[in-house]
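Next up: a single chain in structure tokens, the form predicted alone.
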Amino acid sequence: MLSISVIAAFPELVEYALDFGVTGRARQQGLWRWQGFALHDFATDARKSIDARPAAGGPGMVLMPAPLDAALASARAWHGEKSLVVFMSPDGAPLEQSRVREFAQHQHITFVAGRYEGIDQRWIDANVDAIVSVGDYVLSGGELAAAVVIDSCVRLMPGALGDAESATFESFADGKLDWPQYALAPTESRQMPAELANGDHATVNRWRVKQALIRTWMRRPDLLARAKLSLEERAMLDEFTETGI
């Protein structure tokens, strides 16, 4: 079972986001468990303070180390052993599918959601194993970002998806985007590509591979620069770039 804890000002945001669909079903099936640790529960003053003014001045507030220390100690006790500590921050490394697969190999993960101007750097230096960003933009807090990473990890667990091949044949699984999808709806009168309707598996597979290459070339050429394409795939891409077909 995958065990995930979340240290945050508002961990209930994470629970609500993950209570539906794949992650909700997987949790009901006992494939993973989670526990939130609200920082205000670990504050020691009457006002339940978890933040303080930045050292040397400046705007906003900074999460203090002491409540984070107490929350992490409780999370470790809940896990029963040391967990990987992942800090969600816009200045972290961009999240990629390869990193998701790496996280999914761990049995115990603690996500730490930042708030306000961030977290005291001394605490980060002492406790954090990885700093991850879900994009070059700023959220009000890291709770929703943590939910994104947790969702991407849970769906890789055996049994989480209805079709085990869904995690294999999708965007980023092999360094390319997914091919266009069409619903086999009996009442739909609009035409779909002829290659999908002729019943020949080889034709369908070739069409899908080529369309995935074209979509990646048009939308995310940076992925192709890193992808290991076969000679056949390179020929397909050259055919499209030279003829537009």
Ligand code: ADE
Contents of the next structure:
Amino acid sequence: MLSISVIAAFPELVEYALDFGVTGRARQQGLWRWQGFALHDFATDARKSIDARPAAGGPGMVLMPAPLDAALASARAWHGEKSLVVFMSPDGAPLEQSRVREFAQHQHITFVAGRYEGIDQRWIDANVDAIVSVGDYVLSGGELAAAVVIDSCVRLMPGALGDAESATFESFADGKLDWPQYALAPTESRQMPAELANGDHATVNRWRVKQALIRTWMRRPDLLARAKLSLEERAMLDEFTETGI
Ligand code: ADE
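Could I see the form predicted together with this ligand next, after the form predicted alone?
Below, the chain from earlier opens the complete complex, with every other chain and molecule after it.
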């Protein structure tokens, strides 16, 4: 079972985000468990403060080490052993599927979500194993970012997805975006591509791979530059870039 703890000002945000669909069902099935540690519960002063003004001045507030220490000690006790501590921050390395696969190998993970101007650097240096960003934009807190990482890990757990194949044949599994999907359902006027109606497995497969390549070429040239294409895939892409079809 995967055990996830979340240290945050508002850990309920994470729980709510993961209570539905694949992640909600997986939790009910006992594939993973969750415990939130709300920083305000670990405040050490009478005013229940969790943050302080930045040393040497500047705007905003910085989360203080003491409540974080106490929350982490409680999280450790809940896990029963040392967990991987992941700090969510726009200053971290952007999340990629390869990183998600690495995290999904762990049994015990503690996510720490910042708020305000950030977290005291001394605490980060002493306790954090990985710093992860969910993209080059700034959220008002790390809770939703933590939910993103947890969701992406939980859905990789054996038994979480109904059809095990859907975790393999999908965007990023092999460095390409997914091919376009069409529901087997009529619409009033728009036709689906003839290749899909053809029924021949090889034709469908070739069409799908080519569409995935075209999409990746148009939308994510950075991914394509890193992808290892077979000779056949390279030929399909060349065909499109040279003829537009
Ligand atoms: N906290 C605020 N913005 C974030 C981001 N982009 N990724 C991770 N944590 C964050």
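The term rigid core refers to the maximal set of C-alpha atoms that superpose within 1.5 Å between the two forms. Only a predicted model underlies this, so the values are computations on that prediction, with no experimental measurement involved. Positions refer to the first chain, counted from 1.
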Can we say the CA of D200 moves by at least 2 Å between these two forms when the core is superposed? no
